[in-house]
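Listed next as structure tokens is one chain, alone, in the form predicted on its own.
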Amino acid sequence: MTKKMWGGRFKKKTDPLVEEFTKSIDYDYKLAKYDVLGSIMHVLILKKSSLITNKEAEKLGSALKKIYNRIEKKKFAIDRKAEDIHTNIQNAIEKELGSLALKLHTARSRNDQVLFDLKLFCAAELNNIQGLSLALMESLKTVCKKAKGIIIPGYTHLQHAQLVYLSDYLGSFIEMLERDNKRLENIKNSMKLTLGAGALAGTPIDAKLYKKEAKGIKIEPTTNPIDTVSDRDFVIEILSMLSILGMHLSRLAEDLIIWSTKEFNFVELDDAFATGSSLMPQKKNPDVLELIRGYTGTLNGNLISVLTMMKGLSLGYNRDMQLDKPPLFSSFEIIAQELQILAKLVERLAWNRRVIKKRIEEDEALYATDLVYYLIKKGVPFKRAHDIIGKLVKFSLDKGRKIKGMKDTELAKFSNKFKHSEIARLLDPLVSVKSRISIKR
């Protein structure tokens, strides 16, 4: 293990097993850029509070900017032996500036440092997820335009219900994504970037100095340092939101999986987004969609792991909280990949209009609700109309008779309100979907 940011109170070296067990550098290296940004701001505050000189601030700021540029260019060496990314960066500065680097941690604790870094990281990732989500929405809108006029069976309980436009079906996922984006925005707006918490009791620096802006990022003074270093609500909120978003993507994936089966055959996946079988040469498997569906378990598990970790912690920072990062990083990565893949996949779907049309023609029961309203307009009470159409549909299915082919005398056995010429006009997909005028399009 390389040089630590602590140790004066200890007489013995840390056991290698403990060093390996407690280090976080293997995953918190993702915070490197944000840690440097936080340090640059901290240097400005130290200078303004006269805890370091202007010259010292200039040297520290220059060294930090060099490291930032190296990180951006992916040329900063991550020392896997370091305890964490904060130590890694501190050691890199000390290597360049010597003992001056030891002043950087003045009025600072890793407890509030990591929180600041993590919030900056989350803000950037949330922006990325929002952008990818908007891209998927645009892809869905493109498909809606291409699918204009396609009418499909709508389902409840995975049974034929009523006819709907395919564009309305796809539009439902746009609505879900819009809600998800609002949640993303709310989380971003609720995150407050704070400095000055120290380990848990605050620092000797005047709180007014934290209100200044640096690099376009507004820093607020902590109002309660104990809560500040204890807080991981924002991580839990993000994980919850990503779980909901992942669930929405899983529902889309599930329907496409079902609809691409031979039994449905409503849609075919593009070859670039399917896989084959190592044994059966005819297979075209929706593996991508299955993994999107499967990863909901990981997303939900990531949320539960942090909720469980936090549930029994006493106030103040506890080392358990180090374990918030792997599930958070994991969820961000999963959702980002899923959104990117789905944006391309949905645009390349091939809709089998002929098969869809045939399925609709085979099932007149899809018009049952339209026939109920037909009777209602003739003055029949809803419950009675419901019973009449139920019996008519059962007769049609039992006898293998098409309602559209029944004569007035046959229809009269169910209700004298029926007229074949009117019924025949009603049993049309376009008439059916256009009859629902409550839908704003």
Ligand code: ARG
Contents of the next structure:
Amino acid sequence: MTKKMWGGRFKKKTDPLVEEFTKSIDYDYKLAKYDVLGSIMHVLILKKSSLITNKEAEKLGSALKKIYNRIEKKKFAIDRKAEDIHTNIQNAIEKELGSLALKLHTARSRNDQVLFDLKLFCAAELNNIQGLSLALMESLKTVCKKAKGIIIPGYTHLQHAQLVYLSDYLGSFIEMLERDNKRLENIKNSMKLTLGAGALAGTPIDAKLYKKEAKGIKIEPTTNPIDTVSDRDFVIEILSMLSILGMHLSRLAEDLIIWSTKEFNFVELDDAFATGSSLMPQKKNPDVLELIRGYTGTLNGNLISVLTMMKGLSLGYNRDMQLDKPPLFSSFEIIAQELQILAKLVERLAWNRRVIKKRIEEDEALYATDLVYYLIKKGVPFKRAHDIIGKLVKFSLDKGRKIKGMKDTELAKFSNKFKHSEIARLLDPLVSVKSRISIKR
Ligand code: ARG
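With the form predicted on its own already on screen, would you show the form predicted in complex with ligand ARG?
Next comes the full complex, and the chain you just saw is listed first.
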């Protein structure tokens, strides 16, 4: 292991098993850029509080900027033997500046450093997710436009219920994504970026000096450093929001899986977004959609993992908290991939208009509720109308008789309010969907 950020009070070398077990560099290397940004801010504060001279600040600042540029250009070599990214970067600065680098950690602890880095990382990732979900919404809007006029059976309990526009069905996913976006926005706005907590007790630097705004990053002084270093609410909130978002995507995935079966055949996936079978040559499988459905397990697990890790932790930093990162990184990655894939996949869906139309024609019961409204308009109370139509539908199904083909005399056995000519006009998909005017289109 390379040089540690501690060690003075230790006589023995750390056991290699302990080094391996405790290190986080294998995943927290992702925080490199944000760690350097935090250090750049910290140098300015040390200068203002006269803990380092202007000249020292300048040297530290330019060494940090060099490292920052190297990270940006992917030329910064992550030291996999370092305990964590904070140690890795501290060692890199020491290599660059020698003893001056030893002043950088003045009035700072990895406990507030890691929190600062993680919040900056989250802010960037949240923006990324927001952009990707807006792109998926755009794709869904395009699909809605292309699907104009397609009427599908709407389902409850996965049974035919009432006719709906396909665009209204898809539009409901846009609404879900809008709610997800609101949740995301709220988290972004409530995530306070603080400095000055130190290990847990604050620092000897005036709180005013921690108030800073530079390059779009707004830093505030901590108001309670014990809480600041102990808080991982933002991680849990993000994981919860990503879980809900993933659950929404899994519901879209599930319907597309069902609709692309031979039995439904409403839609066909583009070849580029389907997979085959190693044994059965005819197969075209929706593996992508199944994984989107399956990953909800990982997303929910990630949330539960951090919630459980935090439960009952005594106040102050505990090393347990290092374990917030793998689940957080995992959920961000999964959702980013899912949003990107779905944006392409939905745009390339081929809708089988002919099959959908036929399926609707086969099932007059889809108009049952419309027929109830017809009787209500003629003064029949709802409950009675419900009963009459129930009997009519049962008769039609049992006898294999189309309601549309029934004469006035036959219809009169159920209600004398029925008129064949009116019923025939009513049993039309377009008339049905257009009669529902409570939908804002
Ligand atoms: N790798 C640690 C984490 O991710 C950084 C903070 C370590 N602090 C400490 N006191 N050991 O949480």
